[in-house]
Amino acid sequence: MEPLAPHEKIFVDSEILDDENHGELACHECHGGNPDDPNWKTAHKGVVKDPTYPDATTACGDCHDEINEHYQKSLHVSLRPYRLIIEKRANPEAIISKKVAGAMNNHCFQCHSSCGQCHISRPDSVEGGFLDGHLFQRKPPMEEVCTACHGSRVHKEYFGEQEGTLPSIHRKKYMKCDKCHTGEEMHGDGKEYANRYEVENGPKCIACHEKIYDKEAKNVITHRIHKDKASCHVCHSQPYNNCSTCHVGKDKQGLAFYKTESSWFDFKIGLNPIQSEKRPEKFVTVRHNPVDPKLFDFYEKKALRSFNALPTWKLSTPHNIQLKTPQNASCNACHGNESLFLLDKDVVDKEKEANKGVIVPANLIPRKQKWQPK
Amino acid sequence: MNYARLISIAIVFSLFLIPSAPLTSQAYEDTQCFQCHTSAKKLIEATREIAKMRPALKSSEIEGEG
C-alpha cells in the first residue's frame, strides 16, 4: 500500500458534488466546523474527523437505517472478542480491572473500523487518508482497507509474500475479500458473537464448493472420510505466519506503542479449541498469537493473572489455500507425520498449561494407512 | 384565451418541480471547506504548517508485526 502525503490524505475530489446520494450533503453537516470562516485554524474548531465513530446514527443512519440498526455489534466495531479474551485472562480485582480497561483502550481498541474507515478513508490504525478524494466507495478496496489492517497475517498469506509459499488459489482467481466476507457479515446481524468463527453469515467454503460430497465429485471419498474430522485448512493451507509475545506501553511523549518479537511461518495441526456445531472438526490449523503474560506489565504487573485460561495457539483459517499441498499429496503425507502436528515439544514451557487442550497427544495422531483411495 | 392561460399556469407550476440540487451543490462548492480541501496548493501549505506545530502522532518505539 502506497503511503499518502499529508495533503493527499485530506484532498477532496470535486466530483463528490456529482454523487447523487452524498453530493448534497455539505461538509459541515457531518463534520461540524464553520464553513464560512476563511481561517482554517478557527474554521476547524469543533470538527469531527470521523463522524461515523463511535456512533454513525447521525451521519449515516438516517438513510442507511438497516445497517445502522446492527453495525454496533459488528466485530469490526465492537471488538467484542478482544474484550472477552482479555477479561477471561485478566485479574478481576476492581482496581486492576480498571487499569486493564485503560490499557486496552490505549492499545487494543485503537484497531477498530467504522463506516467511514472502510468506505471513505483508510482506517486510522494505518494512519488514515481518503481512499479516493472522499468519494464514497461502495466496496472498500482490499489493499487500502482490508489488508491494510490484516497485514502481517492475511495479506502475506493471500498474496504469497513469504518465500516458499504461493498466493492463495483464490487470489489467482482474482477474488477479493468481499467474495467470501460479504457486506452483511461486515455490517453485523445484531447478534453478539464471542469470536469470528461463530458469525452466522461468515465465510463458508461449502457455499462455493457445495458439490465436494456428491457421489460424482472428484476426491469424494477423501472428503467424506474427513468431514467434521479435519477442517478444510488442514488439507489445503500452506504454512502461515505466527507471531510471538506482545508488550504495550507509552513512550516519553505519552504515545502508545507495542513491541512484538519474532514471527515465523509454520504449519501446525492442533485439537480444535472451540469445537462447536458450526465448527465440529477435531483437527484444525492452529496459529500462535502475539500474546504474552507480561502484555500489560507497563500498567499493572498482575494484570493477566489467569493467562492460562485460554490457549496461545488459536484456531486459525489461513488465507493461503491451495488445491494440492504437501500434506494432502497422499494419505501418509499426513497420517503418522508428527511434524505437522502441534506436539508438547512445540510449545514453550511457560505456555504448556494454557495449550493443553490444543496440543495433540501422540496417541491421537492419525495412524499411517495401508489403504489408499483410488 | 382560456387555453393560453392554462398553459401559462402549467409553466409556472412546472418551475417548482425543477430539482434544486444543482443550486445546493453550487452553494457547497462556495464554502471555505470545499475551496480549501479541493486545492492541493492550499492543503500543502496548511499541512506543512500543521507538521511544524504538532509533534509526531506515532511512537518511534513500535517494534515488530502488529
Contents of the next structure:
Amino acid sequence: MEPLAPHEKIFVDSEILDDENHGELACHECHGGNPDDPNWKTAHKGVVKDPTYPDATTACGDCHDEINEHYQKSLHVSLRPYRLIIEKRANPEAIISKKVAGAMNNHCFQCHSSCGQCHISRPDSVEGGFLDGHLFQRKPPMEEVCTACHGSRVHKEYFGEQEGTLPSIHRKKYMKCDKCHTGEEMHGDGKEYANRYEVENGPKCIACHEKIYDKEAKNVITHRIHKDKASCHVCHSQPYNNCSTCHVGKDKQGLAFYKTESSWFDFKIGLNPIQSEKRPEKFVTVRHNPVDPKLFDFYEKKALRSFNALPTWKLSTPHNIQLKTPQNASCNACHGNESLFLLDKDVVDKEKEANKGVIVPANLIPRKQKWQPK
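Please give the other form, namely the form predicted alone, since only the form predicted in complex with the partner chain has been shown so far.
Below you will find a single chain and nothing else.
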C-alpha cells in the first residue's frame, strides 16, 4: 500500500481535544517525556512511540480492563503459533535454540499488532502513521489496518486481484473483516492457542449459513452428504497463492531480510493435518508454506533438525469464496478428479516425510458418482 506523507503520519488533529473518552489525557500520560521541559530534545527523553506494546496495561488498562485482561494472549500480540511451530521443528540443543530465538526475533516477530497499531495508527509493517490524526478508531479501517498486514494473501484473494479469480462473494456484499472476525476474537479470550483454527470464538461459516442443513434449504442433500467430511472451502474456494523455500538473513548493513525461491497459483485438497472435534473434516484445502530446512542457515545450519515434525502443506481457509466454482459444478467435477487432490507426485522429495499425513492416497480419492443429487 502507498505510504502516508510525512505530515499525515505525525500531525495530531486538534479534534482529539473534543474526544469525550481520550481528550482529557495529556500526551505524556501515555507516551512519557517531560512536558515541563522547554528544551524539545530533552523533553522527549524517554518517549515511547507505541505505549500499547508489549504491555498495554498502563496506557489502556485503566479503562479497558475487560480487554486488557486477555491482551497479551491474543494471537496478534503473542504470535504464539509461530513460536510453537518453529520449536517443534528446531534443534533442542541449548546453544542452537538461542540462535534460533535470535533469528525469530529478527524475522518472525516483527509483524505483531497492538492496541495502537489497530485503533490509532497503521501497523509498523507498512511504515506506520496515524489513521486520522491520532483520533481513535473504534473499528479499524479494513484496508489501512487488516489487509495492510494480511495483504499478499488475504487482500488479493478477497478483492479478486489475482489473475483469473473473482472477488469473494462476501466482498461483493460489502462485508468487512469484522463481520466474521469480531473484536472478541481479536482481543483474545485469555486462553493460549496453538493456532488460529483452535480459537473458540473464531469465525464459523455456519454462524451465518445456519440453515444450510434444513430440509427446505437449497442443495441440502449435497451439504448433508459432505458435512464433517469436506470443509466448506473444498467446494467454495478458488485457486490461491502458494510459496516455497524461504531463507532469512542480514545484509552488509545488518538489515534483516527474507527471500522466497518461488510461488505458484493452485488449488489442492489434502487430508486434514489438524483434524479435531472443532474441525472434523477429512478433506480440506491445503496451502504450501515457505518453510525450508535451510530457513535459518544464516544463523545456524543445524537449526531445524526436526524439520519433518510438521507438514509444509497446511490447512488453509482462502478468502476467495464463491457460490459456484469449477469443482462444485457437478459431483464428478470433484469426485475422481485427481488433479484437485494433493498427491505424492505434487510433493517434492525432501518434504514427503513431513507431509505423509496430508498427501491423499489414490484409494482415498472419492470415486466418480453415477447419480446427481437434486
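Numbering follows the first chain given and starts at 1. From a predicted model like this one, the values you see are computed outputs, not experimental measurements. Think of the rigid core as the biggest set of C-alphas that the two forms share within 1.5 Å after superposition.
- After superposing the rigid core, the Cα of Thr58 is displaced by less than 2 Å between the two forms.
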